[in-house]
Structure formats: structure tokens, C-alpha cells
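Just the one chain here, the form predicted on its own, laid out as C-alpha cells.
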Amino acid sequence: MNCVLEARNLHLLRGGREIFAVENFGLVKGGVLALIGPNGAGKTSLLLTLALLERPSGGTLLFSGEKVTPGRLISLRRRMAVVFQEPLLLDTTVEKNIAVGLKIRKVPDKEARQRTALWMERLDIGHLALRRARHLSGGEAQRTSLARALVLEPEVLFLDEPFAALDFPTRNALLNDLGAILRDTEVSTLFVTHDYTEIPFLTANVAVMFKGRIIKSGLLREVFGAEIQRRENLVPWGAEQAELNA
């Protein structure tokens, strides 16, 4: 299995309490994996550790087969992007919010404008380019946050329950759009959620976390059972293809 990100015997202690302990974890290059579990399971802490924003208490992390070391943290973080539940936008326009990372990375102005325009179009917020962040709806703000991450062209995208605060129609529309984007770009993605109904929009692959452990992983219909999907009238995208490629 060609993994862009691997963890071995990774664990995190905080105040003497074990937050998670994961023996083996792998994010397949170009794949999307949903990490699901109840609140307090350790999902966000694991995501932050994998995104190199939290230092583990022990274990090994590999990025594209090479060990993550303190000296590589900054360069590796620049190859990742994270989207949180709260958009955390700057008090400026949508266009400038999306371009801020490109400016920090000193991307030439012409290229930055082109990439920003592209992702505003992809996420259907081009008409909001000059609107200030404080005047956006929840869905518009989260679309801006996603565009800000994707414009960086990350190798790994981390999504930490970015749809949890959205109403049902807004959430479903954004999930549909993001699912198409992830299939098109094939950016390796870890998607954390506590709501299994969101998963089929983005992937057929899931891992279940409970009390700091990954207790099960596999195809969505294997993990949750076909009955759950029928009851919710959900059909995982590419489930048959995922089974063939598993």
C-alpha cells in the first residue's frame, strides 16, 4: 500500500492522561479516509498530531516513507492544509482570505490571482470575492475556508468536522461539491466526523475511533452494514471501485 502518511505506535499523553494510542495508521496516497467516532474519542487530537500541529508523546510518523523529524516539521507542514469546524477567517474580503497563504509563501502575484480565482469558481463563491468575512453565512465562510486550503495545492488535506455547524441543505450542497473536488484532484484527505451520514459524499473508506483506539477500519458498508445505508438512503461514491482496489 502506497501511503503518504503513516503512524506506528503513535500515542499522546496530556496531563498524565492517555489521549490516544494508535499502533498502525496509514493514509493512502490520493485516497480519502473518514475517521469517525463519538466526541472525546481522540479524533481531533490524532488529526492535529498527524498534521504536525501537536507533538506526540511517542511513536513514529512517516511522510512519503521518510521519518518525520523536528528539522523537517516546517517544510512538511507546508505540504499540508487543515480545515477546522470554525472557518477562522481574517477580517478582510473573501478573495484576500483565500490568497493569504499564497502571499505568505511568496507566490507571484499573477499566479496567486489565477489560483485564487480558480478556487473561488470551484467552490462557487466568485460572486463573494469582495465581501468581507464577517458578512458571510456559515456555508459561505466554510467554502472560503476550504478554498483557502485547496489553493495551496496540498499533498495532504485534513478536515476536522468542517460541516458540523451547518444546516442540512447547506451541508449537503457543500459535501456534494467537495466530493467532486476530491475525486478530481485526488488530494490525500483525512476527514474527521462524528456523523456517519456525511461519509458517503466523500469516500467509501472509514476508520472507527473509540476511547483513543482505532477499533475497526474498512469499507463503509462493511463497517456499518448495508442496512444503515439503506435506512439513510445513502450510496457511497465509488464503493464498488473501492472494493476492487482495496
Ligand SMILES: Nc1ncnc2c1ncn2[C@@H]1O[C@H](COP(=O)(O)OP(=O)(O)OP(=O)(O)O)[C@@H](O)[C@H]1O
Second form
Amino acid sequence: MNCVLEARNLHLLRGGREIFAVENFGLVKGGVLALIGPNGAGKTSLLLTLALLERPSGGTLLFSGEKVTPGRLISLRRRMAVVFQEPLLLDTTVEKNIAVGLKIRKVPDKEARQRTALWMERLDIGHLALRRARHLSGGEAQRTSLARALVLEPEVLFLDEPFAALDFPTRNALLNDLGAILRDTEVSTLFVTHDYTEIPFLTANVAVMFKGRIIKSGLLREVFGAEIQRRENLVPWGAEQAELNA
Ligand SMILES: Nc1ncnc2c1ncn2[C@@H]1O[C@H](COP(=O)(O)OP(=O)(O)OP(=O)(O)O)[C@@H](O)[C@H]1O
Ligand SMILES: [Mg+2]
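Could I see the form predicted together with the ligand next, after the form predicted on its own?
Now the full complex is given, and it begins with the chain already shown.
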């Protein structure tokens, strides 16, 4: 399998405690993988480690088949983008928020303006270009935050529960738009969520994380079975917990 990111025996210790230990992990080039698990499972810690923002305690990471070494961190980080649950926008306009990463990367002004305009349009926030970020609704702020990541044309996109704070219709509209964008751009994406109903909008591939381990992965319907159609408030890791405690 052609993977953009691979991890082997990757683990993270904090305060003498194991936060996660992942034997094998691969993010297929151009694919979208959902990583689901309950609070405290280690999803964010794994995401930050894969995004090279957290230093692992051990293990190997490969980017496009090449080992990640300390000397490559800065250049590799520039090929990735992260969107968090909190949009973390600067106190300026939507347009400037989206363009900020392009400025840092010294993209020429004209190109930066064109790319910013394109991504505002794709995320349906063109009419908000001059609006200050602190006057946006939650959905508009998250659209801005997604545009700010996508405008960088990253090779890997990390999404850490970006929809968790949005109401249902706002969330669904954004998931629909993002699903179309991801299919179109084929940006390799790791999508962290604790809500399985979000997953089908973006992908059929899922990995389940529980207590710092990836305990299952595969197609959504294989991992969740018929449950996914039957029970609205499914707790997918419930059965695994029972197994682990047995
Ligand atoms: N820097 C740190 N130092 C000590 N413990 C940490 C640190 N970062 C995370 N943890 C612990 O690691 C565990 C996993 O946290 P993490 O935030 O990765 O989980 P998560 O699956 O993203 O949870 P949530 O769904 O609540 O976002 C938690 O018990 C957390 O308290
Ligand atoms: Mg988290």
C-alpha cells in the first residue's frame, strides 16, 4: 500500500505513563482515515505526534517512505496542516486569517490572494472575507479554519474533532462540503472524531482507538457492523471494553 505516513512501534510516554502505543499505522496516499475513540483514548496525542508537533518517546515515522529525522521536521511540517476543535483564529478578518500561512511561506501576494479567494469560495465564506473572526458563528469560524488549512495545499491534513462543537444542521452542511472537497483534492487526511455518525460523510475507512491502542481497523461497515444502521447512540467501543475487561 502506498502510504504518505507510516508509523511503527510508535509510543508516547508522559509523566511515566503510556499515552499511546501503536504497532503499525498507515495513512494511504490520497485516502481519508477516520480515527474514533472515547475521551482520553489518545487520539489527539497520536494526531499531534503524526503531525510532528509532539515528539514520540520511541518508534519510527516515515513520510512518503522516508524516515522522519529531527533535521527534516521543519520542512515536513510545512507539508501538513492541522485543524482543531477550537478554530484558534487571529483577531483580524477572515481573509487575513486564511492568508496568514501563505505569508509565512512567502507565497507572492498575487498568488496568495488568488488562492485565498478560491478557498473562501470553496468553503462558501466569500461573503465573509472582510468580517472579523470574532464576529463569526461557530460554523463560519470552522469553515475559515478549514480554508486556512486547505489553502496551504498540504500533503496531509489532520482534523481533530473540528465539528464537535457545532449544531447538527451546521455540522452536516459542513461535512457535506468537506466530503466533496476531500474527494476532489485527494488530500491524504486523518480525521479524528468521537462521533461515528460523522464518518460516512468523509470516508469508509476507520480505526478504533481505545486506551492508547488501535484495537480495530477496516471498513466502517465491517468495524461497526449492522449496528451503525440500527442504533443512533451507539457506543462503538463498548464491546471492546467488555472484551478487555473480561
Ligand atoms: N502532555 C501530557 N502530559 C500528561 N498526560 C497527557 C498529556 N497529553 C495527554 N495526556 C493524557 O493522555 C491521555 C490521552 O489524551 P488525548 O488528549 O490524546 O485523548 P483524546 O482521545 O484526544 O481525548 P478527547 O476525546 O477528550 O479529545 C489522557 O489521559 C490525557 O490526560
Ligand atoms: Mg482529543
